[in-house]
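Only one chain is shown below, in structure tokens, and it's the form predicted on its own.
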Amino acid sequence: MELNDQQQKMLEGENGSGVQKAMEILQAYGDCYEAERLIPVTSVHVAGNFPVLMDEGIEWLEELAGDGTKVRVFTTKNPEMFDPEQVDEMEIPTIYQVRQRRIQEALKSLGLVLTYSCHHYLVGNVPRFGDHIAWASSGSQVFANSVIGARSNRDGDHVALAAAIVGAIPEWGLHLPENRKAEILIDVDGLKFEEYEPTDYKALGWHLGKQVGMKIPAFVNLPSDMHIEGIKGLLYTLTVTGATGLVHLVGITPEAPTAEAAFGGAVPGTPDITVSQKDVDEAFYEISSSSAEKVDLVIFGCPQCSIQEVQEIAALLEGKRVHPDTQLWICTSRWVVTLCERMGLLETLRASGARVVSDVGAADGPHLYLKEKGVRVIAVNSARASYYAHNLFGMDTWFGSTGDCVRTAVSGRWEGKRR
């Protein structure tokens, strides 16, 4: 990979050992994918939490911070394991408090903006169409490519942080226009979209991700008025069972006003994949891993709940109480909690027995300490959360709509779909 004079000096250590290490990472990364050069990035997002970093990663962050290294571009951070303002009430083990504090101090020293949100495009980290970015979050990365039209590969956390320090990323994959063309055609004309909630789009994404894999799909016959929550549900789940980094939602994706534009020319004569409503219904059962009736925890927020989602949950809980043997958590960002307080939603939620936690995501580590407290069976309205909770933390999960989950929280037993 060819470096310019400034980048060569970084590699030789003239800007410090932290910058040198970042350049070494990017050079190895670029060589691996046969990139010809580095290109500037305008935006970076990292996970930067304990389940991703572990102790060795924390030590690396502290080494970078100790050297005086700083990021060169606007860089935000994913949610953490717990709400720092509710540590005592949530009885967070000291071991996790110490680690989260070390991560926070290191990242603050490096110059990151500590949004603690997986909706960073809603809290200031908004690229423009055509911008090159490095987002180490598969859900928001595919959203940036598919809805905003920015350019990012599915970069690992260490690569994204290195890009933030250097201000550039190797030019390969989805950074190149020729690699952004659709490869398979998906026709969803047979689905009952008039009955769809966001959860149905998540089930659709679960089913299709296994068939799409790493290829770039183009969807035709989606509803023209598809709501943003449905778009997020589809995209964020496609990256769980699949590994695509770009999805052409024809008529929605900026690069795909037509199917011809998505494919850069001729469209396949027949769809590569057609989906039936039976396929989507079956996915609901596949996403759930539990058979137990009793539910210990209902948890919303993967990705973190938007204000619209919190409004829906609050309306469903109006005048009701969460079952004494079941917890209900609503994970969101601190700015959404502020909105909830202004709008009187916190009062409704707290009166029902729900817990609103900020700076936390439903798949970003709370299960590490919740499992220690006896939480075994959880209910979620996120296929992404179900996958992580079951496969990374050994939880048994139920997957259903927001209404299913709220009813479950009130009764203490699963109230949604089952075989």
The other form holds:
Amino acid sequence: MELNDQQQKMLEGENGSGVQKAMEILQAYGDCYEAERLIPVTSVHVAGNFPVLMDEGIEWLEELAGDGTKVRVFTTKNPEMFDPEQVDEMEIPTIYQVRQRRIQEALKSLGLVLTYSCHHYLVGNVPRFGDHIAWASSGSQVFANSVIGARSNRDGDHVALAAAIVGAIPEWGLHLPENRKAEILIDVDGLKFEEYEPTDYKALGWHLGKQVGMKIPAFVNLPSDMHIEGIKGLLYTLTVTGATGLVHLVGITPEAPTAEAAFGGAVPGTPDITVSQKDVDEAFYEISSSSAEKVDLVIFGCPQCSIQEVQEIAALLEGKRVHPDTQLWICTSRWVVTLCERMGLLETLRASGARVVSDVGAADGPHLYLKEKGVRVIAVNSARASYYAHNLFGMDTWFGSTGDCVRTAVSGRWEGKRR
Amino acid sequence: MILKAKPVTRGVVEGEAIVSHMPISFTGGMDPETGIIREPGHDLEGRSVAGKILVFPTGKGSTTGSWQFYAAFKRGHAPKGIINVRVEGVVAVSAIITDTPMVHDLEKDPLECIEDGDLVKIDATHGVVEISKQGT
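Given the form predicted on its own, state the structure of the form predicted in complex with the partner chain.
What follows is the whole complex; the chain from before opens it.
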């Protein structure tokens, strides 16, 4: 990969050791993908929290920030482990508080904007169509490529941080228009979309992700009035069972007004993948890993709940009480909590026994200490949360609609579909 | 046997090979406290990759894998060299931030040429892999 004079100086350490480390990462990464040059990025998002960083990762961040290194690009941060404003009432162990504070200090020193949100595109990190970006977080990365039409590879945190510090990213993969063409055709004709809730799109994504793998699919015959929550449900789940970075939703994705545009030419005569309602129903059951009756925790927010989702949960909970042996958590960003407070939702939710938790997501962070507190069976409306909570933290998981989950919180027993 | 390869990082390392025919995810798939592969059903399940030359097809799974690899490295439980059939970002970055010698795209399929226990030398700086069969 060719470097210009300024980039060469960064590599030689003229701008400090943190910038040098960032440039070394980008140079090696660019070389292994045979990138020819670095191109400017306009937006970065960083994902990792303590459960994956561990103590060594914190030390790596502190060393990077050590000599005053700063990001040059607007950079936001994914959720953390707990809500810093509820540490006492939620009895967060001191060892985690100390670690989260160290991560926060290092990120603040680097100049990141501490959104602690995985719906960062709802709280200010909005790239334009065609922008080159580095978003580490597979769900929002596929959202950026497929809904906004910005361009991001499946970069991890180290590359994303290096890109933020240098202000550029190696030009390879999805940054190049010729690599953004659809590779397989998926026809979803025949599914009962008129009855679909976002949860059903998640089951569809779960089923298809396994077949899509790393390929770029084009979907035809999706309903033209598909709601953004359905789109998020489909895309965020496709990257759990698969590893695709871009999905052409024909008629929705900016680069795919037609199937021809998605493929950049001839469309396959017959679809590579078709799907029946039975496949989707089967996937729906498969997402659950539990068979236990009693549910310890109902947890919403993977990705973090939007204000519309919180409103929906609040309406379903109206006049009801969460069962005394079951907890109900609504995980979201501080911005949405502020809205809830202003609109009186926070009061209503608390009165019903629900907890609104800021700065965390339902998939990973909190499960580290929830498990230590005896939480074993959880109910979620997110396939992604079910997968990570089960595989990374050993939680028993039930998957169902928002309505199923709210009814479960009230009765304390699983009220949704089961095989 | 001497094979040409494409470098991902630099440096030279020599050690005992451990070979997997399945992609590896460092987040969830490898225990950073021990270097033991813990993914259920993986062909290396229950075996440690610590201090070995790890030969496998490619990476998969969470992009946070490079944090878990780094933690394993600092605790002395990471493999000391990596040979991949095809490079993937998470594994590449794991090798880059730990200065672990790593190559990919060998002139012959490493999964066929290398067996568990072979003595393997990676010269990532020059893109060369040297394989000595056990007992020869």
